[in-house]
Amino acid sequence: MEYSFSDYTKGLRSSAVRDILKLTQGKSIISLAGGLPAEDYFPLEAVREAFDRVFREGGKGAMQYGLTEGYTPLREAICRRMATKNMEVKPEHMLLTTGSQQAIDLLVRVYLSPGDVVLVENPTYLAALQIFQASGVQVIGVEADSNGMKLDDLEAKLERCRPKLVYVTPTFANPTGKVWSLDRRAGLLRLCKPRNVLILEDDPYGEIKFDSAADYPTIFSLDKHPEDCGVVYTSTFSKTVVPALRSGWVIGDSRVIGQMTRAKQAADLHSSAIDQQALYQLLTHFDLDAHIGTIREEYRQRMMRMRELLLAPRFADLRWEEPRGGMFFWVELPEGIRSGELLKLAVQEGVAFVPGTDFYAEHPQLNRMRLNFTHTAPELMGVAMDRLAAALETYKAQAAL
């Protein structure tokens, strides 16, 4: 049998993170690669009790098909959480999805056609790049610094490239960990909306801020909303509850959400109804904000531990900025070091990271790497960084750097 695959598959490529996770399975390798939460802080008993409550109160009916839009009480509960962020929406402005990544995919399906232009930060979330590239859209990178997209370069590319969408992760971006300034957030909206360019705001890490008093307003909250909004906003419970529930949400103008809902019907009818009911029970009977406060502090401690290790003399030629939240250090290696080649040596030493190359829409920087600090236990982090230092030393010796 000769299989003739569609043109869509020509744009598909494997995820570097998924490939590295497979590489490390079942081996004594400490992984600093995936954006994984710490299992020790999963609310196991609360999740178990939530599922027990679903079956106790819902009986067999809890196992029936659900609405494509998602379980209504959960959407209502999320609306109440969004209101605390100055995002006033109703359930009809929301679609529950299988993780926030499905939200990106659905919006691309209903809003972009092959050949359309999308602007992104360069670098940006690699799974979003996978979706864009597989869909045949043209992805163009916008120059950025520690405060976000540079507005002069953004404006020039809005005029020259005529994009239909701008994709951003303005709070604790993946992979860089940066936080956009308020001026850049407002500037993006100011430049895009009059040109009828939709903004997709991806916010999986916004709750994981190390300064609980810090205010990082969503771009969605800065615009008139929800109707006639220039922003579609998506987030997820994967980083704050557990990833395995694969539960996210997307909010926006009801016309956009309606089209995405029809696309979701064609894709999977609806995301897991049982998981959504359990999440509702969890939000109702569990103090999620207190739990988030706990993981914020734990992740801050782990970040500080990695920071301490990166400040050691053996890493003096590395460059990075201290994260204010999220899960990652974005590290610049010395010129001449290719992080993809370094990874091979690192795996031999027993540690893994993600090379930075795949995060770029264009003009990739070969000497960048992403280190995750949330998953590795503090007592193992020193071992991991010892192994990384050994790999660097071997690389430099082989390359005579």
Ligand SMILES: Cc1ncc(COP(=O)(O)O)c(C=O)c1O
Second form
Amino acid sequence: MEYSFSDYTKGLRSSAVRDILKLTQGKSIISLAGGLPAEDYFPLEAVREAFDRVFREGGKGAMQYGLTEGYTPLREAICRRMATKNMEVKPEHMLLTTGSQQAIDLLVRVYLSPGDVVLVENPTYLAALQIFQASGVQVIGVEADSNGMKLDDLEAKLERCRPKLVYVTPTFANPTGKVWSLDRRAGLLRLCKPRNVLILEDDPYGEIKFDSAADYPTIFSLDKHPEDCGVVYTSTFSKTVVPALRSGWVIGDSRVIGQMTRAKQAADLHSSAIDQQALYQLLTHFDLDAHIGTIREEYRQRMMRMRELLLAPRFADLRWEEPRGGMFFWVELPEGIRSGELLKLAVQEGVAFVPGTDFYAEHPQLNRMRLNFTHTAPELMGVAMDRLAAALETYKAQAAL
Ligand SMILES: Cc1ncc(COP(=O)(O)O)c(C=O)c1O
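Please supply the corresponding structure for the form predicted in complex with the named molecule (the preceding block corresponds to the form predicted alone).
Once more the chain from above appears, this time first in line as the rest of the complex follows.
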């Protein structure tokens, strides 16, 4: 049989993270690669109890097909959580999705056609790039500094490239860990909305902030009202509860959400109804905010541990900024070190990370790597960084750097 695949597959690239996760599975490799939460902090009992309630109270009805929009009580509960972040939305502005990954995919399906232009931070989340590239969309990077996209470059590219969408992760970006200033958030909205350029705000990490009192208003909240909104916002329970529930949500103008709902009908009818009911029970009977407080503190400590190790003299030629939340250090290696090559040596030593190259829409920097600090237990972190140091030493010796 000669298989003849669609144009869609021509743009499909395998995710470096997924490939690395495969490489590390079942081996004694310490992985600093995936954006994985700490298993020790999964609220296992609460999740078990939530499912028990669904089985006890919902009976067989709980096993039936559900609405494409998602389980209504859960949508209402998420609306109440959104309202505490100055995002006043009604269930008709919300669609529950199979992770926020599906929200990105659905928006691209209903809003972008092959040849359309999307502006992104460069580097940006590589699985969003995968979707854009598979959809035949032209992806253009906007210059940025530690406060977010530079507004002058953004404005120039809005004029020159005529994008339909700008995709951003303004709070603890993946991979850079960056937090946009309020000025840049407001500036993005001010520049995009009058030009009819939609903003997709991806916010999986906003809750993982190390300073609980810090306020990072979402761009969606700056636009005040979901109707006629210039922003589509997506978030997820993957980082705050567990990724396995594959439960995310997306909010926006009801016309956009309506189209996305139809696209979801075609894609998968609905996300797992039983998981959504369990999440609703969890939100009702479990103090999720207290749990988020616990993981914030644990992740802050893990970040501080990695920071301490990165400050050692043997890593003096690495450049990085201390993350204020999220899950990653974004590290610049000395000029001449290719992180993809370094990874091969690192895996031989027993540690993995994600090379930076795949996060770039254009002009990839070869000497960047992303280190995850949330998944590895603090007592293993020293071993992991010893292995990374050994790989770096071998690399430098081989390349005579
Ligand atoms: C920036 C960003 N967006 C979206 C996702 C997808 O998350 P999920 O589909 O688990 O909600 C991730 C996962 O790591 C991410 O880092």
